[in-house]
Every structure is written in C-alpha cells, then in structure tokens.
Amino acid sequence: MDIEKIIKNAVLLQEAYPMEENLCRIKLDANENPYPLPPGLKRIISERLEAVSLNRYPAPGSPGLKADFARYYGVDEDTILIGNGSDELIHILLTAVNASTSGSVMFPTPTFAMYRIIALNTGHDIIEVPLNDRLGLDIDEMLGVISDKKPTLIFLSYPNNPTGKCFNRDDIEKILEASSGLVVLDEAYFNFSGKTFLRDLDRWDNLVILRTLSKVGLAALRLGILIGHPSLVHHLNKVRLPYNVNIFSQVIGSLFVEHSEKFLDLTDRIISDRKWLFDELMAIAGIIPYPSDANFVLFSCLMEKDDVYAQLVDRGVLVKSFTSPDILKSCMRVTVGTEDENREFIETLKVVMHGE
C-alpha cells in the first residue's frame, strides 16, 4: 500500500511540531513556571487521588471543573468548555467552524504554532498576516483581509507567543468589530499581563477566550479552559470527545481554584524577575531584548545566532531558537527560570557573547 495516496495533502507538505530533546542542565525554552509545587499542596493532592477509582470513566465533560472555574472567574457554567489542553480546545474550533475557499483561519505571524498546524490539519485555507515592524498588528492589512476574505475564524495570543507583547487593545476592538467570525483571544499568558478581554464577552458575541493552567505551575495536567457565547459552548460540545479530560486534571484543577493565590505569588515572583532578566539583556552588547508582558523574554543576537545558541546547548543551557526567515530570524526567547537559572543564563550568555 502506498500510505502517501490516503494521507492528506495539508498534511503530507508539512513537518512534525519541532520539539527539543536536548537534555540541558537548564531548562529555559518552554515557557514553564520554574517552580515545583508547595509541599503542602502535594500532600493534598495525594489525599485527594487517593479517593480516585481509577477503574472508572472521568466525568465527561467536567461539570465540577467547569462549575469552579465559573465561579473562579465570574461568569456562567453555559459559557464555559474544558479541553486537554489549550491545543484541543484549538483542534475542538477548528473542527466545528465551516472551512471556506477564500481563506477561512486568519492569524497574525509570528504567533503560537498550533493555531497553523491544526487548522491545516483540519483542512482549512489559512491567511497569515506578518506583524510590522513594531511586532504590533497590521491593523489596516488585517481589517482588509476580514473585508474581502471573511475569515470564519481569527487567532490573536495575547500576549503573544513568540513576541510577547499585548497587541493594541484598539486594534483587537476593530478586528472584533468588523469579523462576521469567531475573533479567539489567546490568554494563555493573562496572569503575567493582567490584560484581558473576559468582562467584554457581552460587547462582543463572536469574541472567545481562551485561559491555560500551563504557565502557572500546572502544564503536565494538559487543562484549557474556553469561555464564548453559551450558543456556541453547546455545539463545541458535540465536537468534544465525551471524556476529554482525565480524572487527575480534573481533582487538580479544582484544587488550583481552591488555593489559586499560592499559585499567583509564584506568577508574581516571575513577573519581578522578568524585569531583572530583561535589564541584564539590555546591558550585554550585541543583545537587544524585547519588551515582554508573558513569562520570557524574546532577544535578538547580533551576533551569529546559531552559533550562540550551539554555545548555550554546549553549556548546559536550553533557550528557544527560531529557524524562520522572517523577523525571528536573529531572535531566542528566554523563558523566566529562577533566580539562579536567570543568573546562570545571564552568566553563560557574557561568556559565549565576549568571553567575560
């Protein structure tokens, strides 16, 4: 049989989502928190899989999970949907949303590569818009698109993801306003910006939101959280596969909701500490480092970066190093470790930079 005859196009032109497998003393290119979890609540978690019968289906469609996190961010059960991740979430849209000629999944590029590699994989036409110069929006290129394109469906990280900045909140109120689609608004990084469109959900009724665990202490649970208009929740719902979502996620996430503001401290310790990495960038010569509203820090090297980052591998440490041709092609992004990663990091980019 020739495999290559029954496998889709889209699917046959593209490569597998690169992943590192490199096994660094220091772990700096995921966009992890850094920090384990507080003793105190693993012993809780422990007590609480402990009452687990594992020989039993999860609740499908989480109802207590939803039910906390409704309550967690003041909106109604209706309006909630949980996934295996923000990826599925992205894969459950995708899959429910018409696919049209003219290009029906439009994003700005760079960005998270998930919203490109599903939606082709779901055999949409995609559009993507490069950021200008500024790594802001293309505003009048994007409404342009939505004029004659129409796209069913548009993806904004926000922040975004590799850059890290928050798009103008003016741009993103035009773009809601003048989409006849689904405008998602990608918050995975919200609890490092503080920005957020969730209170405008009733403004807006193509407007959906999308949150994450991950980047707060909890990415090996692989839970997502979508918030949209409760007519749109209810067919999503016909896409999700009826248990999504384990047992161990769901006793977790509760959990998170219960003791959120341990969780948070260590976001804040983060957010301080970005600020330190992103100074001690700005004072290393042939570094330029980019305002970040996430949990790295995108640079760029004027120096020969694969040869920097091969240094950095050498070393012990991992960053994030980008092959495409477009802006990033000078750029790493720098996940917040601890402090003592941040400082090893720092250390080890003054030697590989100037031999200090």
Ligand SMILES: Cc1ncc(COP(=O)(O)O)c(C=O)c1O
The other form holds:
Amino acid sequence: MDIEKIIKNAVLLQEAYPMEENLCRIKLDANENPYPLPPGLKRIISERLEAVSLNRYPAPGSPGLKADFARYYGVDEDTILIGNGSDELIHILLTAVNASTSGSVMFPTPTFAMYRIIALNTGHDIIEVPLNDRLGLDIDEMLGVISDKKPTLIFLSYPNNPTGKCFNRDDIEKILEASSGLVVLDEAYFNFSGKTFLRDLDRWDNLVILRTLSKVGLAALRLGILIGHPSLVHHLNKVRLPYNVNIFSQVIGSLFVEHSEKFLDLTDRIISDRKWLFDELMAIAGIIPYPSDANFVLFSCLMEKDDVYAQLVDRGVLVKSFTSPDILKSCMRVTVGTEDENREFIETLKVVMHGE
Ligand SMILES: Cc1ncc(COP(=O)(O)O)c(C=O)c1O
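Got the form predicted on its own; any chance of the form predicted together with the ligand too?
After this comes the whole thing, all chains and molecules, with the earlier chain placed first.
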C-alpha cells in the first residue's frame, strides 16, 4: 500500500495538532476554567446519572438539551444545533458548505487553529487575512476578499483567541452586510466579554453564533451550541452524526442550564483575576501583555522566548507558546487560573526573567 496515494494532499501536508503532554503542576495553557464543580452539584449529577439507561443509544439530536438551551438563550428550538464541543460544530459547518477552488473559507490570523485545520481537512481553500498592527480586523482587505472571492464561510472568534480582544462591532456589521456566505461569530469566551451578536440574529440570516460550555467549567463534557437560521440548522442536521452527544453530556448539560448562576459566579472572579494578572505582567520589565476580553492574557516576551518557556516548564508552570512566524513569534498565552496559580506563575516568571 502506498499510503501517500490514499491520503488527501491537504492532510499529508499537515502536522497533527500539537497537544502539550507536559504534566506540569500548574496548567495554564488551554483556556480551561480552573475551578471544580460548584458545591452540591456532584451529588445531584450522581443521582441523575443513576437513572440513565446505558444499554440504549442517547436521544439523537439531544432534544431535551436543545429545549433547555432554547429557553436559556431566548431563541426558538429550530435555531439550535448541539455538538460534541464547538469543534464538532465547526466540522459540521465545513462539511455542509460548498468548497470552491478560489478560496471558500476566510478568517483573520492569528486566530483559533481549528478553523484552518478543519477547513483544510474538509477540502476547502482558505484565505487568511492578517490582523492589523492593533490586532484588529483589516476590514478593507476582508471586504475586498468578500467582493472578489465570495467566501462561503467566514470565521470570527469574538473575542479572538489568542489575541484576547473582541473585534470592532462596526467592522463585523460591515462583513455581515457584505457577505453572501455564512459569518460565524464564535463566542466561546462570551462569559468573560459580555459582548454578543445573539440579539442580532433577526437582522442577518447569514449570522451564525457558536457557544461552548468548555470555558465555564465543563470542558470534559464536550458540549457546543450553534444558533443560526432555521433553514441552515435544518441542513446541518443532515450532516450531524445521529448520536453525536453522549448521554452523560446531555444530562449534565441540562443541569448546567438549571444551575447556571452557580457556574457563572466563578466567571466574575476570573474577570477580576484577569485584571490582576494583566497588571502584574505589565510591571515585569521585558514583558508586554495585551488587553483581554477572555479568560487568558497574551503577552510578548522581549527575552529569548523559547528559553523562558522551557524554564517555566522546568519549574512546573505550563503556558501556551506559539511557533508561528507572525505577530505571535515572541508571544505566550497564559490562562487565568486560581488566585494561587496566578501568583505562582507571576513569581516564577519574575525569577526566570530577572532572577528575583
Ligand atoms: C475560539 C474558540 N472556539 C472554540 C473552541 C473549542 O471549544 P470546544 O471545547 O467547545 O470544542 C475554543 C477552545 O479553546 C476556542 O478558543
């Protein structure tokens, strides 16, 4: 067998997504929520899971959870699709839409890596438009691409991972107006930004919103929510695998809706700790943090970055380092952890940078 003749060229040309295998004491690399389940919920979860029939397939399309999220977001059920994480929803979108050789999928860079990876794996040509030097959208360039190439799908991470800020709302409205394709606003970090296009779904039928439970303390469940026009959701449902969301996630997802205020209490704490982290980073000579609307802070490092990263790891602190040659070249990203984790990260960084 000549495996290279069998596998798609776009797949051959890629590396597997780099997953950090370092087992550091302090894990601040993946934008997870650092807190365990709110008190009392573990017992309720155990009780609910005891009632589950493991010999049966889970309900296809997660109807109970869909109804819960429709209520929670104040939208109709036929506008919702539940996925095995928003990664799966991105995959479903990219599987359903037309691919064209002139560039069917556009997104700014740097941004969330899965847009590029899944687009290539599903046979799309991609158009990457670098952010401007203020880390905002290059709106003229993007409008030019929309007019010339008519992308079928545009991804905007709002706030943008890994740069941290929400893009300018007027720019996004211009993109929504100009595009005849779908514009996906990925609001994975909504709970830390408070900014959303959810109330604008009636204004644009090409607007699609993604949310996830991964950043509010339930990353292990793999639950993502897509909200869009019913005609789009109708077709996406044909691409969705029948039993894409397992029964545990369906049951615990409903519990999130019931007890959301307990989960969201913790996000206020993360927002205030983000400010503390930013101010502390700002005070370290040779470190420049970027303002953030999310649960992480991007910072550039004026010393040899790979060396600083390796020394942090040696001391048990894991952050995300980037290998791309763009504006991320000198950057690392730290997730807001618990108060103790944040303090230890800052102390360790000071020692690594200046031996203090
Ligand atoms: C912008 C963005 N979208 C989506 C995701 C993935 O979400 P999920 O865990 O629901 O697949 C991430 C994860 O870091 C992200 O940063």
